[in-house]
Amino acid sequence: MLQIIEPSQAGTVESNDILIILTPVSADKGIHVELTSPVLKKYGRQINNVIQEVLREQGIDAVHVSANDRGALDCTIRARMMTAIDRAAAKEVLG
């Protein structure tokens, strides 16, 4: 299990990328997801569960996403969750 316990980004706001920020919150506020995109209408559910889909996997249940889509593709949505999760998670040490 992962926690987010500093504030990190990854991605840009180029053409065919998003930026991801991630923001740590309280447990008990659990997971927040903040989209802009252009492409909203039409792609803002499947990128939200891209989003929701890596945070599950990484076992990470209290953070508030804000991401700016400028439409990449789903492998590139996962790329960027990654890295910021990379840089702003402690894994949890069990004794």
The other form holds:
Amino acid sequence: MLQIIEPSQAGTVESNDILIILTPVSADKGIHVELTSPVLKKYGRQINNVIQEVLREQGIDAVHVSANDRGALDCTIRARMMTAIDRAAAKEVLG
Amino acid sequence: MKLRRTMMFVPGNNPGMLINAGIYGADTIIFDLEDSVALSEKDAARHLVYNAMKSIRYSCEVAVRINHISTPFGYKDLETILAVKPDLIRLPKAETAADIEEIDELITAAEIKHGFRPGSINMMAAIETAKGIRNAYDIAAASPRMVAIAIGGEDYLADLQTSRTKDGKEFFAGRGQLILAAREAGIHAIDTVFGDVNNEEDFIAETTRIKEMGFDGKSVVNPRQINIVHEIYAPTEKEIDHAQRVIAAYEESLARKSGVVSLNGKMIDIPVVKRAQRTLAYANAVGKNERGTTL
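Next up, the form predicted in complex with the partner chain, please; the one we just looked at was the form predicted on its own.
Below, the chain from earlier opens the complete complex, with every other chain and molecule after it.
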């Protein structure tokens, strides 16, 4: 299980990209995703699903995710999430 | 016959370019983790290229230019990218055969680890120094994975302590050595990029020059350069017609089980047949071999 203990970010607000900002929260707060996107109505659920999927795969169960989407494909969202998680350099393997 | 008339660099940390890279018609796209990516974004580019290659099916050859293994990024690039099986790994600044052999071993280990067919990931090397040019043949022949060597322009000129001229005299020695080494090793020779995208006149002149020198293709940095290169590499009708007749005569001699090939009373030897096959491969690539002569 990974714990985000340092803030980090990855991506940009350029077209086809997504800016991901991870902020640590206490373990009892769980996962909270705050998403902005010009295609929020149509693809908001899918973007949120990809973000949740990457967090689940990495065993992260408490973090605040701010995602500013600019039309990113799923592969870009996954890449930016992975980079942000890696950049939370003080991540620790717990349990 | 695999053509590499155009090898287009695509910055590895630009999602839009990565997604669209396959639509412009380049023979090869090279996802770049090296010069076009800022030091602070190497990790991001690596993740982006990995995920793009995992999700998108590109219809052309896909290469990845890794960072040099003497940097903190090179090994990590290989570890990540080899897992998604690029067609080709492009190494920057190759100077000796040992550089190639080391990467070859890492690729072999990755093929075993991921269950890929042994030898299925190719390599090419960019030669960017005088030392590299001097060792060009050893580099080209260092591994059966090697399919091409390229000259990396700006670093090479910096090493030579010179700069670009209109007629490219600064490249004559390097390009000459490179093409000889590639031909001796039986692999492709690829020319350097021409960075001034708006200077079409000099781009055409340079591409014509390197084609005449025998280069198989050119690295490009912008989709606008692709069709220009392909047009320059397209054989003329006369060349195609001659090549078709050479191949027809060759096939006829094979059918007759005759060791002698002749066309219009002139003997044709195997190098002529090979050159005709090459001409038709280039003609096929631009839809100009209407008779569809086999290769």
